[in-house]
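Let's start with one chain on its own, the form predicted on its own, as structure tokens.
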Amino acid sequence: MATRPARLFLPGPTEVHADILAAQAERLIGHRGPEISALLESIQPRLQKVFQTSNNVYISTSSATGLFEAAARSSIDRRALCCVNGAFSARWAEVVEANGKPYDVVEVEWGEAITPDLVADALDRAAYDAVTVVHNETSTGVTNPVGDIAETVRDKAPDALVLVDTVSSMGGIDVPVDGWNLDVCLTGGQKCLALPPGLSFAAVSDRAHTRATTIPGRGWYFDWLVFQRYLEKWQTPTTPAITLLYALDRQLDRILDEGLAARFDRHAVMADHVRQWSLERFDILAPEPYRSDTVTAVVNKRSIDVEAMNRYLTEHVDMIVSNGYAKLRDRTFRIGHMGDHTVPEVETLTAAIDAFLET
């Protein structure tokens, strides 16, 4: 039998609950009867609840990548305009080409943010009827002001439909998606919420839906019209993961009880913690003000083994962490402070880190 893994403090997937991984034991049911009906109806105002938004939260049985797909086929019909900052935004910049879809990016160095006034400018350029933006980079721990460019977009471009990846922020910082006028906010389940991996989920805006029924060849698995006509009924368009929505319904019962505004307050103080100890030890990629409440791309200025400080922090305090990703592999490491993780928690790994550098 395999070794039990440590516990994750990686940017995703994160450490499950317990109680939420016995959740998914319960007895399964059929996915077209009242009971999966009664339970899709009962998490859609709790998922509302936490995406803090009256649009419907469509719930996909796959990663939030294939929602970059739905995005792209049901919301871009002429142009899309792709914000680029690290390697999931360029990810959807390439599902967007990959679905053949015109589009022009405007792109930053890994670790710097998009900004409003860049935005502004690529606005003025050209006309787009879409714009694609990651608001919590998950390869770089850079947090861009959405808020503040979906602002710009209906300033400059009011018919422009404003697509918006929270992959690695929702539920562990404030995105209040109808404050923020997004009309698609898409996330994954196994960062801030704390879920076993393999469902996604998406809020959609009239206006996004409006948009759908003007677009031909939207396919079908991830067509938002397909998605609304199901969940009228209660229902999801295919065989959902039926297990994991039990872990769902538990863990939305759990976000809630804690109360949104003290699970953002708990993400920022294990920021802050992993902030401070970082620019002693190390230094940090983001800048400020755009430096994530759920994982920091530690710079690795020391040439330390993450592989090696994985094993010890794996035999002393049952915990890892994650190297860089793609290009910035060597170049850092990556700290995930999301989901049910506490501060004592984030105290003791980087004690445990500590203790490693000492050796």
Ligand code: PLP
The other form holds:
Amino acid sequence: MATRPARLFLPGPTEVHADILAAQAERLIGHRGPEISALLESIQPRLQKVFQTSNNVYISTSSATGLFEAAARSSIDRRALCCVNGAFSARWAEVVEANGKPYDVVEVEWGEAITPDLVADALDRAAYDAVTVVHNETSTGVTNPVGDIAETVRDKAPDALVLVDTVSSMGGIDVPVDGWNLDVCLTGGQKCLALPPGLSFAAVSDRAHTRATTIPGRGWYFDWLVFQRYLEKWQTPTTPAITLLYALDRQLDRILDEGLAARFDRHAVMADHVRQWSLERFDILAPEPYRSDTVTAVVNKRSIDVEAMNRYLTEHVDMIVSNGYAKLRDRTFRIGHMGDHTVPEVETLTAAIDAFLET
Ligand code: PLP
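Can I get the form predicted together with the named molecule as well, since the one above is the form predicted on its own?
Then the entire complex follows, led off by the chain already shown.
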């Protein structure tokens, strides 16, 4: 690399701690030997703690979208209701369609939240055996009230599986998987877990397993039952990204040493600061009370040049932020306050943006 890249205040991938980067430099082990089994066996209970679940948490050497595919293939049989309020929830619906599963969409404008009432109305209109929802829409900085949505689904359609994307919230916002009764809760490593990209995770309920046994054509690579079969041997179905497992091993200790409650508090304080700062200078796309604690989509009402701002930030504080996503590219820019970032770092970032605004 010609120049050292700046620290990432993107909504993923986010900055990875030097110890975690270093963990990847260990000598490799075989993927069918006792060492990997010992590693996976020691990782599982810590992953379950982070997910707040007694369900098994599968590790996939893929990005999180791979687990959209898994959920579509292994958890949807008759018809899904896909909740869409941004780019990633729209992608999930696309994946459902691409896998040939019937589905309907309940949709609101990008920047708005999916409410339990909207879901209840949709469930009154047709029968579904699964509902997909993104907890934290990274494209808009909206956090959907997934706990209440899951409760609504249980009330209205007790047989429907609740499939949730927590890609940009797991490890940064409280997601009590068992408390909310989520059937599939998937996430990626590169966001609030602050790992290098390449691993994704899914906590899968017994109900979802039972469902999978009845669905033909689940494929193999992303089949919950295949993941389960190998987990029972403390293995993964295929060669995993072994060095990323080393990173995960070390990062789980760091996360649990900090403590989940403290980690969520830190994210809330970072988010409060960014929100306050944004409201004083710009505006925030997401309405209250749905503003995300991990990413803020700032309405760029001063039409600042985000590329020029990033050049300035790189030079002065070794940091960069993100432009808006897809159709919000020019209307917003996004500040990622997730993972292992600290409140003082976020304050440094906003102060540097202030300095840029005065140039
Ligand atoms: N879901 C959400 C909410 C995301 O933010 C992203 C990526 O940013 C994805 C899904 C897709 O994740 P991946 O790029 O790891 O496949």
